[in-house]
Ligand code: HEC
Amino acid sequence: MPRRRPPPPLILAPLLFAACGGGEAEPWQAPLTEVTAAPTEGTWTSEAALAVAADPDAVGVDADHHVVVVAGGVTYALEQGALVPRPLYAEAGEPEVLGAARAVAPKAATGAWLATDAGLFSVDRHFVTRSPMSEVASDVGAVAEVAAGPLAGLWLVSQGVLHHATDALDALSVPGLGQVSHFAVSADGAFLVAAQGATVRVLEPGDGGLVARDPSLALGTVHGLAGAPGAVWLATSTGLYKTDGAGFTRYTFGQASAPEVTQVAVDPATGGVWAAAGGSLYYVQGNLLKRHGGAAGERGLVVDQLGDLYSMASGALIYRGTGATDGTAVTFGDVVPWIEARCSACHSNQTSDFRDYDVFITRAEDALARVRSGDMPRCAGSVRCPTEEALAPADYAVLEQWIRDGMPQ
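Please output the structure of this chain alone, in the form predicted alone.
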């Protein structure tokens, strides 16, 4: 029986509902380019199957890019290699089961959203609760939240209708949009891509509301979408596509015709993209293309804060490591020389000395993400270094291994 707690304060404005619009999308012949370079071969640093009590239904990450998975009606958070249950708290009259899970997505601030056929749920550090949004959106198929930009706010699909919320939840009336099963918003909140089967629409702010545009491209059936900085990626039956809202790029991976792509996920730190196709996993970052083994018959694909991959299989969560570590156990004493060499020029003041264990453990994962993205360490004048001067994975392996080991003192 789910445990109960005092009801949270209701901070939403009155919930509104508007009919979904019909009409035609704006015609648009989107430019299409192709990347035909053949990928190099890549290898995993480690692989493992984490047993789950039931077949997983949905997998995603929270706001800190830690993995969250739902299996057998139970929500689990991955903490230091172990799946820890998050109990469901239900108020009087609320569902006492999650229902069938469809999607997990990070919140803008902290925690994660969970979309199920019983409504929208919130996952935090300690428990799972049903969102008041569920009073309007009782059956949620997809969810995303964006922190900034013209499309900032909470987005979800309920019974095929796209909804948006800032203070209140509204069903969107957008001419030419129609029913939606998949969607993703660019990370900067500039535009949104929505899909149903082989129908794709690009939504952008216009005079008086959102405008839906039809790219007029034979993209094939859309299997998944993922938002990235300034872009949305599409996994379709005719290949992997990227759009910046103005045009589309297709990746053929050096083949005569692009393979069907069933899953796509974005690395939160680097912006690199992983795609599952033909029993392989492909990594795309700029002009870098790599092919790795794995992913045959697996479902779902997410990337955590370390750049590692997770997917769902029967009774298991599959893990694949991408770091440059060798598994050698390290302590904070091993990390301090690295901090002194790479960080202390700017981060050794009296209020924020990274050589202090209690200070650094609260910033370690963010520090690693910024190092992986090339944002840190900075060059002279505290400006971002040129791309060619960014640290390679081997240069920060000791920091990554320490975090993987649970940040021991």
Given for the second form:
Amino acid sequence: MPRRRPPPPLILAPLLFAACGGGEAEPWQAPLTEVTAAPTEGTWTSEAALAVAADPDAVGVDADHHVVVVAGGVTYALEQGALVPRPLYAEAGEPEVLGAARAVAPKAATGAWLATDAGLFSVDRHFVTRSPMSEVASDVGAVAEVAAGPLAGLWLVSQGVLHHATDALDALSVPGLGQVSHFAVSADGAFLVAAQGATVRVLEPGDGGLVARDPSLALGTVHGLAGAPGAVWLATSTGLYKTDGAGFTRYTFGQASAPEVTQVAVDPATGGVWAAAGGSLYYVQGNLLKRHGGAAGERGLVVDQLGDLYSMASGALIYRGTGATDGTAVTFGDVVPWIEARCSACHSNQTSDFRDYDVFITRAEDALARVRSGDMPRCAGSVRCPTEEALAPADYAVLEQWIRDGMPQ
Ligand code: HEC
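Right, and the form predicted in complex with ligand HEC of this protein, after the form predicted alone?
And the full complex, kicking off with our chain again.
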């Protein structure tokens, strides 16, 4: 299977930070607001432990928000509830091992990035391959790719140094930050938060370069960061924080002293956030706060395409279903009129009628993926519709919610 690869990008001189001469971060007193509302209690629709052959090292999602987990040097994709191995395809002369996995992150288009101590790998439909960037970026601890905005492109931490890959790989020494242990980019590519210990910097484009700002807040030791639309969330020893780049909000969950938050993950479809603290999992969306029971000591919280949660335990991947359990679930009866309006013209023949519950539950997730990608519904003559005619998320919300609610009849 010969393939030609582009030459690896060169490392350029460290990108200059504008307006922060002498490696100083710009002083800034970021405003801090507090949300003290107490959460209501929530329950899971289901909980399960999926056995993994070895202790999982890293878990994340791909561009379609399907779960990818690495355990014992093998990459697995979660397909219809089963962990399917994705073999490493090594070209002649390339290492035949992945190394110790550190992070899995969605690519902007399809597939996922895998950060390991041996470099950067690409997880695609069938294989895992080593990125040519591994020639210059070794020991990759974190990775993120952003599709749009001024900070668009691939970001990674190699040997503790933040890098931005566009045409080349630029190393950035962030003022006031030694090694970078965590970073996250807002989903719109507007700003980036980088952290090491209790030191946090907000990086934004400005003055022909990047400006690093010190929020001058006692945020506590940072345990995790997650990018969301227009925001970055911080899990720290003093609570859960959100920043929009201009100010910070702290969530105390109605407690006098906010609990230490060890993990944070964003639901890509709703923008809602899950945070792990003191053996509970909290869900935050707008003014809605919910507390769910959850085991302590798990690592690597992620949210999949259906809004369900996954995290790593010893020898297992823990699954928690998040659909509605309060009687407000969308039922198949709510979905049928949508199918009739959008799909029945082509999908209600004798062999396969999507209005038939038993037929449609086997197709539902594939249907959602195809609608999301613009592949369905087709236009006249069954050809793919022009991009501008693809359904918007609001047009298929009923399908998405029904799947999230566990596909009740
Ligand atoms: C104008 C015709 C047309 C419309 C309308 C249409 N489809 Fe399809 N659909 C097709 C064709 C043709 C195929 C087979 C092509 C393929 O698999 O790539 C297909 C295949 C599928 C499949 C995979 C095969 C199967 O039976 O499981 C799914 C799932 C699907 N469509 C979902 C939908 C959904 C959901 C809608 C409504 C939102 C929809 N389609 C509307 C023409 C249509």
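The term rigid core refers to the maximal set of C-alpha atoms that superpose within 1.5 Å between the two forms. Numbering follows the first chain given and starts at 1. What you see is a predicted model; the values in this text were computed from it and never measured.
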State yes or no: after fitting on the rigid core, is the Cα displacement of residue 359 between these two forms at least 2 Å?
yes
For a quick test of reading the superposition: does residue 29 move by 2 Å or more at the CA between these two forms, rigid core aligned?
no
Residue shift check between these two forms, rigid core fit, residue 334 Cα at least 2 Å
yes
Could you check how much the CA of residue 389 shifts between these two forms after a rigid core fit, in angstrom?
22.7
